[in-house]
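Given next, in structure tokens, is a single chain: the form predicted on its own.
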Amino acid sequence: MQPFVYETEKELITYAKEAEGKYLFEIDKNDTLSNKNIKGKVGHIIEESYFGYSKNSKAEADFADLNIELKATGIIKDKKQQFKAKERLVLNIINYEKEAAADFFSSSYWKKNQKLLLFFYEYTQDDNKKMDAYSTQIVKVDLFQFPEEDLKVVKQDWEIIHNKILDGEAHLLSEGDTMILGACTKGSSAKTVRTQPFSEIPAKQRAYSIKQGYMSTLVRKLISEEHLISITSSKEIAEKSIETVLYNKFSPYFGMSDKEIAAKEDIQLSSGKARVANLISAMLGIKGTNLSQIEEFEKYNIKFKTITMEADGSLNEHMSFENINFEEYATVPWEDSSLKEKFETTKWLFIIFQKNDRGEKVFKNIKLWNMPEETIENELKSFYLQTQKVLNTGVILTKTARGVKNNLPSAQDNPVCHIRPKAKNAEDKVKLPDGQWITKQCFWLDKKVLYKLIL
């Protein structure tokens, strides 16, 4: 096929939307699809087939003439089947090197991406769990710039990720470091490294990347065309920080109970799940808004979750996450995890009560963290890896006086996370993948390093 030729950008741009709708084995002229050798169809099939041009890695962009990069990307449905971002669009490999030697605007990041082509497609998998590629449409395409205000908080990632590697500290690297722009792992194994200027330590080989959340915010915008509930503006909160915005928010409500929160606010105080959400959803001035909805939350990707502390300070509960999905665990390497994934990306806003004299639960404080790349690295690996063993080597279940214990790690394994049963009942349980059942097991963050986050 010969190259597809433009003289101006809105000719680009027209006939790219020409694809919008299409299949995958419509455009596809060099039998790509059937190729099981190579990665990243999606992308192959329309650099090559659609505009004809051979698969590159570039220092500049696709189309350098009008600086467009060109960017396949996934959308998914969620339980709700509503769209969202698959995963995180990773851009180019950081030459730590050379983007020491360099300003935002001369980076590799900027000359590469500062405009981006996006073609959205829908992943479906087969029976095999695998991408059904034959399925696969492109749902949108867009010319994508980040909106000026955005652009302000990209640049402040940029310049953080940009001061780590000029204080030798690229392998320190932590996606959780950044509010948009994030720097990604990008290789086959861990054992992917790159020499970094300021330090004789090999750092990770990682890729400039535009996070999930933002990504599906991307798509509920331009896909699904939802309203989201804005609490601030990207201009405040590159000025202030979205931890400064949000302490901001909530401190008016430190010291009041949430019976007395829910009475100022004139909301309802719900005794189910919704509960925190709602008062949340109240003191951030939308009521009655699903915080999903809030479109800080979607783009930052943060996620809350309830700390409750004893009158006299003490914890006395660990914080459970999502039942363990042990098919998961025991097959996919750490470095393509979930939970690898889940812990570097994502930004925890913890509402912290405590507990008065009466027993009336007493709004403290909030702490937005993510979890330390070290402690990811370290402890969150270990654990991973060890659970990973023990499903493969078989789970061996031990009936006792109180029901049955399992060998999987425990709190006394790990002093960060740990697995124990979160079940509607005995009876609630799910099948291991040595064929046994087991009562459902869920991932738990260990009430220590909690404790530590809060003093």
Given for the second form:
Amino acid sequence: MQPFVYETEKELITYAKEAEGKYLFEIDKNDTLSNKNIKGKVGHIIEESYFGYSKNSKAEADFADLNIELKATGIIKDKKQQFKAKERLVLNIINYEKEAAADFFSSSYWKKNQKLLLFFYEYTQDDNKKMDAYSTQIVKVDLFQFPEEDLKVVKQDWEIIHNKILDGEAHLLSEGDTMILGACTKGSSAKTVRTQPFSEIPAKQRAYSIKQGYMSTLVRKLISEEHLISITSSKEIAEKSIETVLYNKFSPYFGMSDKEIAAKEDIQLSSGKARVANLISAMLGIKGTNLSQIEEFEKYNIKFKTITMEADGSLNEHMSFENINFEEYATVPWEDSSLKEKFETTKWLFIIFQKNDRGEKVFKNIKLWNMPEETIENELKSFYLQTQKVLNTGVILTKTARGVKNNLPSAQDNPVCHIRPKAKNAEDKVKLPDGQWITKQCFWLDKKVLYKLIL
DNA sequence: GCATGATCATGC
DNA sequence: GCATGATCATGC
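Compare with the form predicted on its own: the form predicted in complex with the DNA:
Next comes the full complex, this chain leading.
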């Protein structure tokens, strides 16, 4: 089939939009669907069968005359049955040598990706948890360009990446550096490296990407037609940084107890996990709003956590996270692990309280924190690998007077994180890959790490 | 007195 | 029923 040349943007979009609602099998002319091993199958089928050109990795956009790049991107439903982006949108690979000489508007990112023709498809799985390509449907087609305000943030992100290359620090690039435009690793393994112009140190191969959180806000606006509540503007974030914006919103409440904040904002102080969430939305001036409705929290993947300091400034407890999926830890390589992904991509908003001498919790400070790349590559990685090793050689469970202990990484083994129980009680168990049953365990972030952050 | 195994309470 | 934020509690 000869590729059809689209004279105008409108002509292209009109045709592209006709794909909305179609299933992949309706489009697939070359029976690509039955081929098990094509990565990026959806994009492949759309390019070849729907538009009739072969896949390429040119530096110019797919529809070069119109400067439009075609991208297929998955959406999935979260726990609340709400659509979100399945993953970040990966763009072109960064050639550190070439990119060094560019400015934003002559960069490989801008040249290729300033206009994106997005095909959103719903990602579904079969019984074996593999992608079910036959029931994959194209839900929405949209021509996307960053709105002017977000583009300011994107430009800053690009400058941050660019400056690291110029400083000979391409090997230190990390997802946490930027807000919307990321430099995500791309390659079959961590061993996929490239040269960089101002340092001898090989740098991991990375590609520009639009972060998952940003893609999710796009999905929620375009597809779910949700109205997200914004607490600031991209302009303000570009001028001040999100941490400063948040600090300015919260700082008037520093020194007040949780009860005083609730009284001032006239909200009920619940006793459970909604307690701090309710305080946060009230302090942000949008009381009653679920935090998942806040645009910036979704866009920049901000998750809050509470830290409670004792009156003397010490911390009694490590910080618990979600339960550990031992099956995943045992089988998924570190590079593909959800643990790595989680700490690379989440900005943690720590809401810091300190107990006073009456035992009341006084709001003290906030801190926006990404786990540093070197912590991820060192302590977090060794924690994961150690856990994996123990799981695959067999967990040793020993009955003691205090309960059942195990040889998974403890607080002694790693200064950053460890594994400890979190369950209804000791009998609330899960099956280990070796067939034994263990009290449910979760990931804990060490209070030594937290302590350094709140000083 | 602290590390670490255990468990409560809530909300979806 | 279960995941998760929060905290308890005791043997070493």
